[in-house]
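As a starting point, one isolated chain is supplied in structure tokens, in the form predicted alone.
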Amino acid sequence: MRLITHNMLSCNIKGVTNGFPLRIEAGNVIEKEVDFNPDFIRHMFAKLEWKALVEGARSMGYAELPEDSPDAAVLESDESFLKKLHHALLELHLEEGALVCPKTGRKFPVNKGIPNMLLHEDEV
């Protein structure tokens, strides 16, 4: 699982009202190189809930993100930002491991880079 899906995924148990951002237990992180697009990675920021993903991203060992979100002209002069951010969305990948509801605790697991968001029958 990317991280870029990370950011987009919440815990939609009945009852939980923010269960987003879910919390990365990291068991198994690969790299994998993908073809840097700096037009998609700025078309994304937009998108990107930042805190979350420098938390993703520092709980699979990736800590090259800045702690706060950098402004627009920062995407548009600095091709280093850009790379460290596609490393981070695109090429990290959470293989096995954990996405956890930060409400309930509930443990979604990750087997071969695909999350099971599946709920339970008493959490429909």
Second form
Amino acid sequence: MRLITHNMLSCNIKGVTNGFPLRIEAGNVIEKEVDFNPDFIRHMFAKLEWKALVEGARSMGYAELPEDSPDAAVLESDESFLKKLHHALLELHLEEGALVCPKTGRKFPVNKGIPNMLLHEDEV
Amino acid sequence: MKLKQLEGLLGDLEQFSNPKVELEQYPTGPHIASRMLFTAENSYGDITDKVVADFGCGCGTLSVAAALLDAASVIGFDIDPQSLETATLNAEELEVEIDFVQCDITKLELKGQIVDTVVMNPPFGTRKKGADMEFLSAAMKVASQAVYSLHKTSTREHIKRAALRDFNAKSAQVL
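Same protein, different form: I have the form predicted alone, so give me the form predicted together with the partner chain.
So here's everything in the complex, that chain up top.
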């Protein structure tokens, strides 16, 4: 699971109103390079939940992103920022670990890169 | 990539070894999968450099097709762990990156506007009545640009109406 996917996942247990973002417990993280597409990264920037991304990246061992979402001007002026964003969003893979609901502490296991978000009968 | 090449690659994918009837599991054939995604990209520009989600991805045929057509990011969602294992193998075999999520898509609320396009071959509702509409509803909530979905011919008008009236579609077409 990469952080671009994590940025859209939340806990949907009945009664939980804001189960986002899921905290990442990283067991095994691997890195796989993919081609850098600056236009795509620029386009994504406005759509991301920044805090969730920064915290998620940190949990996966990558602390290079700024804490606060930078001004959009940086998208044109700073290619190294775009590359860091690219790396965090698309090149870090959580292979083993868990995603944890911020409200209930319920753990959604991640195995072989696949998070299991299935709810138990009493959670639906 | 040419259509024939895409169709050829999709034809080599592993499919369900023991399809689960109650989930309406059946492979999306390479002929229709390649044409569906090719049209989505060539006529509408909805795949290349986009974030594409595949609802009910099964063994990953549509996901792999999207990746081969250079989607920026592909995420496949399915409820069945065995299918997801096969999908993972298929992605590895064709050396494409796809994130997979195991879930019940009708109960999963995805946040934000990250997904541009949803592609899917959903259950038709022969086993669990209304499954096709549930998938369509979920897809319409998630996709910020377009939904490409396969349905029974007999349901064409019903689906168009539902999409426009209930699911906030700006337009609905049979391609």
